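Shown here is one chain on its own, the form predicted on its own, set out as C-alpha cells.
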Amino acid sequence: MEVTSIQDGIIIDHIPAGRALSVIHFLGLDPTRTRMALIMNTRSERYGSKDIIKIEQEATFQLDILGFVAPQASINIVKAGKIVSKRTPGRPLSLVNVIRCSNPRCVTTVEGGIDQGFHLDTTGGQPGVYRCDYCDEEAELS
C-alpha cells in the first residue's frame, strides 16, 4: 500500500485506533467530497498502533473537537510538501452540540430545540470528564 505525500492541507497523526472515523464523524468531513487519506491500525512506537487521517485541503472545520475525540493526537499543517506547524489539541472547555446527553430524563433529551452543552470538569478525581451543562451526566463518546 503506497499513500503519497501531501502538497497542502492537514496530517492527524497518533489518533488512537480505531478512533479514525469517529475523529471524521466529529470534524463534519464528508468522505465523498474531501480529499484524504485514512490509515487505520498502523505501528506506533509511542502506542503501539495509532490511526492517521491525511486530508488535502486547508482546516475550514473546528480542530479543537480533536481535544475531546483523541486529545493525544498531533495536527501537522502542510504547505507546499513540508511541515510548517506542528501542534496537540488543547481539551476545549465547552462543547455545543457536538454530543449528545445520554440521560434519558434530562431536560435537552427531552424537550427539543435546546443547545446540548458540555463544560469540562477538571474537579474531583476524574480530570478531563465532559458533563453536561443541564443535568451533570457524564458525556459518552460513542
Second form
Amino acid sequence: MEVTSIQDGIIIDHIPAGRALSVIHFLGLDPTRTRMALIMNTRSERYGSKDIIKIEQEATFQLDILGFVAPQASINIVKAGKIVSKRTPGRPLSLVNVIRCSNPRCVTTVEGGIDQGFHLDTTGGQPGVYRCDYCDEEAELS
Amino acid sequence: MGDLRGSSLVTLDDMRLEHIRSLIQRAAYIDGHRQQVAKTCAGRVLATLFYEPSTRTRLSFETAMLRLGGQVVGFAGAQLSSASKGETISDTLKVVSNYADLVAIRHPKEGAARVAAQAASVPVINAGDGGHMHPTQTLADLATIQARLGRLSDLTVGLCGDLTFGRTVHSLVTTLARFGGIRFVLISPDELRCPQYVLDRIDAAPTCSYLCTRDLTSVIGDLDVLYMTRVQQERFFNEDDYLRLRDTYILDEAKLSGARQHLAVLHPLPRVNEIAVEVDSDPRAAYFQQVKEGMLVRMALEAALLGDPLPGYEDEMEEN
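Having seen the form predicted on its own, could you give me the form predicted in complex with its partner chain?
What follows is the whole complex; the chain from before opens it.
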C-alpha cells in the first residue's frame, strides 16, 4: 500500500491500532471535507501494529485531546514536504464536553445544561486516568 | 477559619487538613458550651433538600441549626419537591438560594452536590450523593476518634465488612491517610475487598500502610479503632452468599475479649446484626457517641460556612 507524502500539514503517527477513527472523532475532523489519509493496522517496530493519520491542512483543532485518546501517538508537523517538528501529546489536566460519563448513577445522566467534565487523576501513578468531575467514575473510551 | 465562610462542602478532598482539625476542635468546644453558642446562627435559615429520605441525617443537620438558634425549611422525598415536575437541581438551588442562607442536600445521583454547589449562591453541604460522598459522616467519624483517642494519626485502624461499596469506608480511609501515620487493617471477604483506587490513596501516603485480611479475630488485638460496616443485602445476587458473609463479622463480647481496652468501635449505622446488642454496654462501643459527634460537628460546620463566630471560642483558644 502506498500513500503519498503531504506537503503542509500534520502526521499523527503511532496511534494504537484500531483507534484512528476515534482520533478523527475526538479531533472533530469532518471526513467529508478534510483532505487526509487514514492508515490502519500497519506494521510498527515499536508497538507491533499502529494507525497513522495524515492531514493536509494547518492544525486548527485541539491536538491536546490526543493525550487522552492516543497518549502514545507522535505528532509531526510538516512544512514544504519536510517534518519540521515532532512531539508527543501532553496529558491535558481536564477534558470538557469531550466524552460523556458512563456511570448510570452519575448526576450527568439526569441534569441537563451542565458540562461533561473530566480531570486527570495520577494517584495510582503515571500516566493516570481521567475521572468524571461529578462522580469520579473512570472515563471509558467508546 | 475565615476561609470557610461562604464556601461549600462537596467532598473532604477539597478541604484543607487545618480546617478539618479546626471543625473538630470547634465541635468539642460547642459540646462544652451549649448555652453560649445557642444563638450563634440566630436569624439564619437552613434548607434541607433531601431528594431521598434519610431521617437521621436530616434530623442531625436540622437539630444542629436549631441548637445554634437558626431555623430550618425543606423537604424529604423527591415527590415533595419540584423535581417531580421535572425541575433541574440547578434551578431548584437557584430558587432556594433566595430563601435560605445555607443548604444541605441529599440526592441519589452521584455528583449532585457538586452541581448544587455550582448553581447555588449560598454555601451547600453534601449530605450524601448516592454511593459517592458523605463528608459529614466522615467528620463525625474523625471527631469520634479524636474524642476517644485524642489524636488522628499514629493509629492502627481496622475497617471491617463491606469495603467495596461502603462510601463511608472509602472517605474515612482517604481522609485519615492525609493525616498520616495510619496502619490500616482492611478486614473483608474476598468478594467485598477495598477498591484499588482507595488502596492507591494509602500507597500515596508515605507514612501509611495497609494489610488485607479476612480474619477479624486474628487482628482485633492490634487495633486502636474498629470501624464496622453493614454487609449490604441489596448488593448480593445470591441470598446464601449474603447470609454466609453477613454472619462472618458479628462483633460480640467474645471477639472483643481479645481487643485492647482503649479500642473505639465505630459504625456509621444503621446496624443490622454485625454488632451484637451486648456490645452496646461495653465502654469500647463508640457508635452512639458517633451520632452525637455528628450533630456537634455539623453545628461547627454550619456556623463556619455561614461565617458566624462561636461566642467565647476565640478567647478560649487564645488562653490555651
